[in-house]
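In structure tokens, one chain follows: the form predicted on its own.
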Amino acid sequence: MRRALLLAGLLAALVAPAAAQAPPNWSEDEIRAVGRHGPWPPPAVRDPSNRVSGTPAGIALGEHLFNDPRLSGDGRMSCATCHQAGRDWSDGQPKGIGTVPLDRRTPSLWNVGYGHWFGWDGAGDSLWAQSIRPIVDPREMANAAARVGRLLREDGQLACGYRRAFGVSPGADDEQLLVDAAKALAAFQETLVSPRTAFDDFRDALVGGDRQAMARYGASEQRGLRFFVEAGNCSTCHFGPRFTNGEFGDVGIPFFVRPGEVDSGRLGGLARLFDSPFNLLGRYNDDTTGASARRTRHVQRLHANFGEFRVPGLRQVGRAGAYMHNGSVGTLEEVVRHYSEVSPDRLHSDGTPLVRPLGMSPQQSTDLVAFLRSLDAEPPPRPAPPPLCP
């Protein structure tokens, strides 16, 4: 009997470390769950409410005034400056320049143009909107409307670039200026759109039941994607391609800036697109049906936004200098423990709660983070950008 219960234990043993290692048997609820994370990269964007969204003009207008540094009061910062093409559009900084008193990362501009609240706290409700604020922001290019206006007017280049792509001469109205100049900037962004990965081949084998191009995708990632649209019920939150919802959430990030000072997130943003003169209620939309204005007229302000932030995608995770909105999470492990540990009690009382602590065990802490990475793949090198007017 004891010869038999130790032969019993050395099984159990040697059985579970193959167990644990071994892809998971993926469920058709399961596959339908991972398939809802694709097909990428989705069709190109168009914003109805930006009328050089998408026009090769405006594109090319766009990408000049992105490195132009020219774009700022002293002439020393672009929007290059903080958004790198070589770190993911971003700065791989904790915090950004600038940012004080809120002391907020810079976010990454990858698939930014898929979006429809911009910044942290959602105070843009477009993405050319979003794009004026670091313009005119004393604390970061430091710009203003007339020396943007005198730019585009006295720079042969940018005057003939703006009139190729808005059909017209650059005008007196600085504020119009300023508008297009973002709505430019809007243009370019809108085609940051990250690389296929590891994950979008394994997502399009397994939706096509295709086993030998399955097998290419380690067994960690698999368990780890499991427990992400399973067990974890991350999905709730990062959903569809882009793996986020593109709404706010509370996570259990402490909103205190310091002693005596707090970021309300969602809470702020919503009084600051209300008083913006560039939203999409406002003169400077193009979209003449409305449609777009729709979610910015029916958002309700409520104190149950105090707290909450944007939910990022998760494509280029990996690749990030920092994590949550204020740079306070150094690694992707650290993430993952973060919502394996949060305690309900971080999460502002009036708010909807959207995270629980997951309990995981140090071996699908591994998985998760091994699926995460695998939604990272290294950018093609980009052209340089062509000539305003040939």
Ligand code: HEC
Given for the second form:
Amino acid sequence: MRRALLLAGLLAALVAPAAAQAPPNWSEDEIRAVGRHGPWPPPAVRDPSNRVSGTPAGIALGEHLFNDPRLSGDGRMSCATCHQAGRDWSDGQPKGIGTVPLDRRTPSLWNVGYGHWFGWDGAGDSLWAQSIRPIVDPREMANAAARVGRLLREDGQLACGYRRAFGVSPGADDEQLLVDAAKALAAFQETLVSPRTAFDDFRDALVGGDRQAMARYGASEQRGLRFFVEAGNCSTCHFGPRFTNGEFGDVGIPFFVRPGEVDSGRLGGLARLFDSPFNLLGRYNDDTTGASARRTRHVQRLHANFGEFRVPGLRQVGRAGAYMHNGSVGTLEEVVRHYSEVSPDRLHSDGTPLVRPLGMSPQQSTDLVAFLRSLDAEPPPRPAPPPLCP
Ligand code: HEC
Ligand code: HEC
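Switching from the form predicted on its own: structure of the form predicted in complex with this ligand?
Once more the chain from above appears, this time first in line as the rest of the complex follows.
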């Protein structure tokens, strides 16, 4: 039996090379499927729940606050401690600092402004609400609204930056100032858009029928891309220009953290979302139309949400040091092996399973990794921000 398999494998290897080397012929349906992963970059974000979203003065204040360790209780930790520009806005570690007991990985902030749920478990329904959490979490920056308020009122640069962004001087309401600081932080983070990649050039060439430009993208990458949108079913969840549908899924990553500790994922996230005074149903939402709160108003906490985590976007994915919500997978090759071999017993999703063991050949795995790596590009260097109020 083994020998027969071996022989068959050898034969396949002898006849396969021509097929394995060639780029695929793209059908109309496949071209449409690839087209949906662009164009890139998308239009700039404008969040109606945040009145300084998209404003230059809000963005400038946010960038200063992002890098300012005085935003933490002991003055030693800033957002940039864990979300480092030189590490694709993450920390390069499998587990983030201060995530005990759940031991989660620090996500990259590339393209974060285009999402609608935030955090691995979706506990935030706006980027500004999500930005409040680390400031006041005792395991992270361990600060309090009163100290943030005092900082904005008493520091000349920040007070001036606040005035330019919000049109008034920082007032006496500390909680309001905490929220406003988070809104400026969100405005800045909305500008973190990842660079164009080799994939984007190919996607545009394919959609435009430019064969010469298409040929600049490797045959292996092309085959991997076709697998991604077709047989692999990856595009169902890793959908659209950011390669995420912004929702949640269970792909069979263990949710046991340590004996006695389970990460319930979205189930717990929704409980925290509803408890938060900063969610979009609360008084800090700047959108008077109510439209931005629609998702939050209608979302329900279902048992099926247990063990679901947010579908990560895949741009710049090959540059990360570890994968999944808990950093438990070390390389892209291992991610692909996971999808190839995942045990159906590990999945507990109801209805049609979107994830099933794909049983990929070594060539298919290599191609898929080559495609995923074509979603990476070196970002341009960032100049230091100018002073807020020269
Ligand atoms: C001590 C490390 C640490 C610090 C400091 C920190 N973060 Fe994070 N950040 C994390 C971790 C870990 C997560 C994932 C949390 C989770 O989902 O449970 C995260 C998640 C996020 C997310 C959600 C991203 C997404 O894809 O949904 C945003 C936005 C964010 N942080 C912004 C900030 C801002 C703004 C600051 C400063 C006010 C900050 N972070 C400070 C570690 C940190
Ligand atoms: C059912 C929806 C779904 C499908 C189908 C799916 N994924 Fe995922 N993917 C996810 C979710 C959810 C995570 C995060 C899981 C976690 O952290 O526990 C993830 C994580 C990943 C990651 C790690 C990203 C990171 O930053 O940690 C990669 C890479 C990836 N998927 C690639 C693929 C590929 C390739 C396919 C097709 C073979 C695929 N996915 C199919 C939902 C899906």
